[in-house]
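This document opens with one chain alone, in structure tokens, the form predicted alone.
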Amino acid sequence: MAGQSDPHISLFSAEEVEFMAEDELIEIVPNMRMDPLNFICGDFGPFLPQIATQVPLWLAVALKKRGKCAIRPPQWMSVENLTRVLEGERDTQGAFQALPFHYVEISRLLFDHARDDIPDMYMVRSLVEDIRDVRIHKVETSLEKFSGTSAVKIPNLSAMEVNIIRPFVGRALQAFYKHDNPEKIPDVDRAPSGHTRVANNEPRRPLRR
């Protein structure tokens, strides 16, 4: 992925993670009649008034901006379900509740572009923020117990949480391995004696959705 702002802070920027989340399917209720749309990622439609259908989140947002549909929030975004998740997060210190991999990005996009379609929107947003804060605290607590192992297993992490901890875990594992096997870690910053490092100036392929 191009355009990483700072590889030492995070593998992807927040905007890049949100871009990937936009391919998640979501249900809309069109208020117009339109033939199927054909994209590289698949075909969606036909669109009929008041007949629910599933489309990628980016398409749902585009249609919503043009006043062509209403967006149905996913079931996990109800106050009842989010309250249950928050209670579960607080009650279980060593485990994470099951949520969609992109729950942070999906909720943010819906709060920005479809707030009138979300029942009890302010309560839902508050619950999502509370859940995110509790989970981040649990991630930090889990990392405090980190030791030099070959793998770190934390089930049910979201994309945002994985993106935060992956650089740290990768560097920590490399440091443990280098400490145990210093002779096996090459000095990547130094070119072999008698050789000149040649830069790779081949053009990069353009990104496509």
The other form holds:
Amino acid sequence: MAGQSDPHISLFSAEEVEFMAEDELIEIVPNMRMDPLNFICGDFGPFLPQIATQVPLWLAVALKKRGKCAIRPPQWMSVENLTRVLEGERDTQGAFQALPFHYVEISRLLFDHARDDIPDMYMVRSLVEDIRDVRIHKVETSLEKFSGTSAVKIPNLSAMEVNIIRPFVGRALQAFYKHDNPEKIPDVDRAPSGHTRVANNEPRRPLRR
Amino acid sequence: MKIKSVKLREAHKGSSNASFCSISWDLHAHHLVTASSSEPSISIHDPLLPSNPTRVLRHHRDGVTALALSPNSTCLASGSIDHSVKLYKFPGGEFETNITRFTLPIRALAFNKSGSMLAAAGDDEGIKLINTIDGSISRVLKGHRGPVTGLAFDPNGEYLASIDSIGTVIYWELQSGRTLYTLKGVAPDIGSDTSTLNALSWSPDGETLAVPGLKNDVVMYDRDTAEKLFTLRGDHTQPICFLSWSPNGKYMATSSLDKQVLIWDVNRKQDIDRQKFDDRICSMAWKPIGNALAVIDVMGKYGLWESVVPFSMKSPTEDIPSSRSKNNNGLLFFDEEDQELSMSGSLSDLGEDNHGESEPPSRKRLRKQSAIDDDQHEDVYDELSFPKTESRKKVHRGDKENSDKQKDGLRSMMAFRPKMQEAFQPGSTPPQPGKRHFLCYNMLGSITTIKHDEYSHIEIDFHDTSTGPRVPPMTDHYGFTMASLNENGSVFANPCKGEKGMSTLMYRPFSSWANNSEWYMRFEDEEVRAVALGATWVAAITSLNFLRIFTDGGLQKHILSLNGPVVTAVGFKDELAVVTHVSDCLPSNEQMLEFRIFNISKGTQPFKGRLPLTPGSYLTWFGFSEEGQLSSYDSKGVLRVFTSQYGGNWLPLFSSSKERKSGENYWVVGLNASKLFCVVCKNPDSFPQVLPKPVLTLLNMSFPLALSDLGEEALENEFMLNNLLLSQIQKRIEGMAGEGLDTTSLDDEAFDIEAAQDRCIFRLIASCCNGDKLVRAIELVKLLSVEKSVRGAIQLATALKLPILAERFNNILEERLGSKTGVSTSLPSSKHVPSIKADTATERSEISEPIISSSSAKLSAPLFKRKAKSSDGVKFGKQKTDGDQTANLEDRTAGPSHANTVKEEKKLQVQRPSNPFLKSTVK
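Based on the form predicted alone presented above, generate the structure block for the form predicted in complex with the partner chain.
In what comes next, the whole complex appears, and the chain from above leads the way.
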């Protein structure tokens, strides 16, 4: 697997991916009263005690750190659903189960900051970890079967998984391309990400900072 | 025969082999008690809320073989293989005492009908009769040669019947302790198998004793002579091991070793229903209210067989014969508990209160049903038309019993009569053993309590943790059951407890400059039923129908007498609203309630009147909205908001039946002008638990509108809602203006709503036009508040090619403009106003005819109007000028005073704002 610390081969660090995931919306139950917040990305609120509202994850975490809200874990993050997903992942070798694009990051953030809001926290955590392991293993094995193609399509791959395989896949595709057309030799090192977009059609969001 | 299957649930995990289990209902059908002889625990289940955890009593050291509930359900007795008989309080389950011990396992227990005596028997020889008051053994009855497996007190209190495992039945006379009859070998010999026990049972009227027979049947014996009367024989293929009379004695349930349960119509001596189970049913109990049978099998699995008796037949609990006595509070030794129970308002409370009043109608009912009017006494027997073999000795019974019997009969009838609802605090949930429950939950915060052995632990939490005061939890030795909360403080009250315990009211401010500013009030011979809290006052309503008002410092300020028993009370700033009963509820099960609003600081009563409820429902929530509108919510899920329109009325603003997604109940917390805040509870729960913290859901208000042919329910709803809001705001503005306060913010708000209302009306007009409801569209246009919207409507009508409509809209606009300008400009003399109006009116009539003939001076006035109008038309759109008006204009321009008019027009347009002036001067 490609090392993430090397900027040449990894596009984003895990922190950066997490940062992008913080734009996902999540439901919180505030315990304070506050007027609506107007952000560039939209208006959130008003915040009324005990009335659930949707906010970006980063805001939820910030409020949670100050003890101003409880985060409601998303629907998919229930023991039943995760158990089902895990079974599905184990049963079907080729395909991936539908999970949010940022499931790794969201669950990581919630486990870190809102552990008291997640029922059966340990169970959920171990399930998510299992799912992640199974999926990454699957990604690796499917990459072994990788042969000369110009594009790879894997539905339901999540951001973190894409990020891990992106450099390798990119370079591998470049290499295939190079071998196919020896006369046009692109500079692999200068444009590692350029033409290849693996899997998910999710548009890349520009960084905020 | 229909095949219904009864699902059984595991109550007791015993060993894998069969063991005798017992099951029993309490008097009010609130609890089911089960026990198994393979396990030392007794479980108290709540059949209404199966999600509630069962309470488990573990006091025995070995399997529990026998259970008995005292007839008033305040005391539970259990007998066990560990040789002891224990008594518990019920339904609390607190261990009371080891009332007796044997040298061998217990097999049977029975209370007499007053609960003062407990009979216990088992593998020992001898049946012990124990006085439950002091635990003394009043008598030991010896005579059985085998282990006694069944005991039954005669409902009339004269005899005890017992049966042993070898099939001998003995009648004992309680007075003397003598054996009256010994019937040897009448029942099957079950040998040493302890998983089935021979049982026997008196019919509820005490006239017959049912005993399992030798031919897989039930044999009925006469009460006084012990003669065999008749048998119930049917499809049981093996001996009967348990039998149970329905509460009215019309039906009987029997279970047999062949794993079947049969239901019999005793009078017809025929089985009417049956059910086959996986295991032997070893105990059954009829639900005392309703039509259900609780069963438990030898594996410890229990279940409820609903609607046992077909609907075409009389309910098993209808016309309960009157020899059952519940009236004498026999169980003296639980007196305290008993009282506490009735105070904390299980239904016995109200039942007792109106017992007297309700006597005549019920008596009538009894009489009607039995169609014999001379003697109540006779009726009872007539109903159970047994074969006449038994009818000899019954005249014998004393007359004193007769009156008792009548009373009891009525008493049991009460269960089916609608009841006046009890007092409650809005936002409270019923106590649940071992769990925290809400004493008060409102938009501000919550008060929760949990009961420990000696005291309760109360916590006060505010939803808004940033601004709400932080209140330390408190230990409550009073056992508060009512509470109310606002931003300044909290008030608590408890009902009378025990004999000496007085009802206490406590107020606890959250912040005060003085120490010890909480205060207590005690009430003697009076108990608090409801409490409420306002800006600077505390109100408590007591059982004497007193409304007591205290200041927040604890000064007793007012004591008022209310009209009837209180239902609930709620405070908001200066206002206190109290709901009371007007009378007993109607036979159609409608609560008769009345509300009053008091203004405490002014000492006035702005409103009072009947509180409407949906038929057949009762009040479940009562409170003020955030804007101070009084609101109520009933058990059928209808929210009503009080409005001063039409001299004070309740508007139905929400109905859960329209909103409800299947399987959801709404537990109302509060509301504001447009939203209802509630906690959504999944069925079958109707109220939330303290943990996890309930989250409020916002629901939109909606009028229960008729299905209109327009098909725009949402818009019509919005329209009505906005109207309501406007009227509320206007009332507040008036109120504030009256007090000389600044109303700008309210004015702004009113303006916003008006604007929203115009948008809403506009959309309604659009759909009216599309739906060809032109008259309605006209009506709507008249309701528009801003001219611009009217113009928009005209534009709309023209765009939709409805020239007639556009014309009418136009007229409305003109009329409005005319009257408005007339009023707004300060004319020197008011008599000009009508003249202008008249002018516009004439103008309207003239509108289609050319006016060239008139002089230029005369022309100018209408001309302006028309010009303005036509410019509107141009501005707004399209073919407006197509019709008559263009013709007019052309005519005009073609007229002799062409230049003049044009000039005039210009001038007028420049001077437009002061036009009416000009017009009047020109005239």
